[in-house]
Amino acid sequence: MAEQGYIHCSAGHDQVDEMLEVVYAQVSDPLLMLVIDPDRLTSRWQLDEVPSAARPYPHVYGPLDLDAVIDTAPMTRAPDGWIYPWLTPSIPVAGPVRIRAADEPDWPVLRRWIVDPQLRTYLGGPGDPARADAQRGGMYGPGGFALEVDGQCIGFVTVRPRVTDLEVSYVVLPEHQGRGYAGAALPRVTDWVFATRPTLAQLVAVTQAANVPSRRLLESTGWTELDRFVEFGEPQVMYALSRSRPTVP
């Protein structure tokens, strides 16, 4: 306030990237992120033009009520970037199925998708359980979503840079497959995904062609065949899910 004259704000999660990429590149302290309701804010607010950015910032020209802010996040530095929960606010519910950000007591079920043959089939293999269990601490953060059902882990979908895209990525462990969680968390998922990046035009997915549940699940959610190549050794099928795909009631 004292050197600009507003709050600084961020309307999604593309503008909280790039702010992180912009302003706090040479920061290494931990930050917290405020969720602020601007309906609560009793100074004014609007939206400004920022030269260079795809659409407008929202900045706030008083000082920020404590009521208006309806949730925190804390945000640490590693070594490829911030980390920070994207559930922020929480994913709507999908049925019995919870979506909430992955943590650190989900360790041993997302190890699982690393190391595990039976879930590995169509992911050129398990992994290397040393090489795993190394990278442990940066498993979490941004586009790390966890499933539950009935407080327990269930599986997992990440949303992760891919070249120029965001890739989605998904796993129900084994013995929870075939009751429809992933089909009823997945569009929940990426209708947030694109609600809080209002610039993304789509999203893609990667899976084997040989990986015919999964190829009908994403057909089944809207997305639709983008490329085929062959990857790890095997031939893959790119898909793509638009932003037009109407929103899930």
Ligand SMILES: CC(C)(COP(=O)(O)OP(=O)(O)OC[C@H]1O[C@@H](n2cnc3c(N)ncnc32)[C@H](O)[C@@H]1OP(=O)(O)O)[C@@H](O)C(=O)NCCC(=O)NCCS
Given for the second form:
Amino acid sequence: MAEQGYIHCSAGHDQVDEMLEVVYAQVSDPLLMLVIDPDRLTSRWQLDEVPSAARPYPHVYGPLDLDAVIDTAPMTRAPDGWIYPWLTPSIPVAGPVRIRAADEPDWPVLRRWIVDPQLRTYLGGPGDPARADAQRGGMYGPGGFALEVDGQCIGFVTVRPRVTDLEVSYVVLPEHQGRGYAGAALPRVTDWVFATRPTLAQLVAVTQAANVPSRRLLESTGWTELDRFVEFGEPQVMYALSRSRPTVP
Ligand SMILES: CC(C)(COP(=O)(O)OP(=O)(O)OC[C@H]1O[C@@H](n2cnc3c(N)ncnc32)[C@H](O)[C@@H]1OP(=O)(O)O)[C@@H](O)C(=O)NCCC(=O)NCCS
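Could you give the coordinates for the form predicted in complex with the named molecule, as opposed to the form predicted on its own above?
Expanding to the full complex; the earlier chain stays at the top.
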């Protein structure tokens, strides 16, 4: 504020990463990320063009109200760059379901998604256990959301690139299905994705045409049919969710 007349902020994780490279490349002290809800600011703010930046950056022209800071996350320096929890801001609890970043202790549940015949009914049949175990280390990181009920992981939502889109997939263990857990969690995750990627127009999901629970889940949470095609030898339906539905900060 004192030096520039405004507080420089970022809109989306891509801009945070860009700033860490450009401005904080020589910094080694730990930093703290402040997550700001612009609707709670009393100071004026606006998006300003910045030379050579792909998108305008938000600038706050006045003091930052503490009430507008809705979350914080530690940022620490590693030899090859900055590390911070990718699931920032955290996702509010959705009914009985807590949504957090998937991590190594969730492996037994994730493994069932790959090898369990019941869960794989509409997913091409059970995968090879040895191949599943070989994938173990690469299954975590950005886009892996664990669903937790009463402290126990009961399923996942994942958001991963599919050609030029971001594709959403989901699973709830058979013994926890039919209780509204996926229906509660999915909109929270998709709201979070849109809120942290301001230029993303839509998300996609692909499900077998015969997968009635999956299609019901999508249709009851605002997704609409986009395309039909055959993949892995089965008729598939591609759904889209547009960002025009209301988002959470
Ligand atoms: C799809 C899946 C995640 C749904 O999880 P869930 O927690 O049981 O879903 P919910 O209880 O929140 O129900 C969501 C909607 O689906 C409907 N539904 C759930 N199970 C159903 C079933 N067996 N038959 C018909 N509808 C069903 C619910 O009625 C609800 O719709 P509504 O709001 O209109 O009533 C779960 O069935 C699953 O894990 N399937 C195996 C993995 C899979 O196929 N994933 C999809 C491709 S990635």
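Values in this document were obtained by computation on a predicted structure and should not be read as measured data. Positions refer to the first chain, counted from 1.
Open item on the list: Splitting the motion between these two forms into two rigid parts, would you put Ala73 and Pro56 together?
Closed with: Both in the same block.
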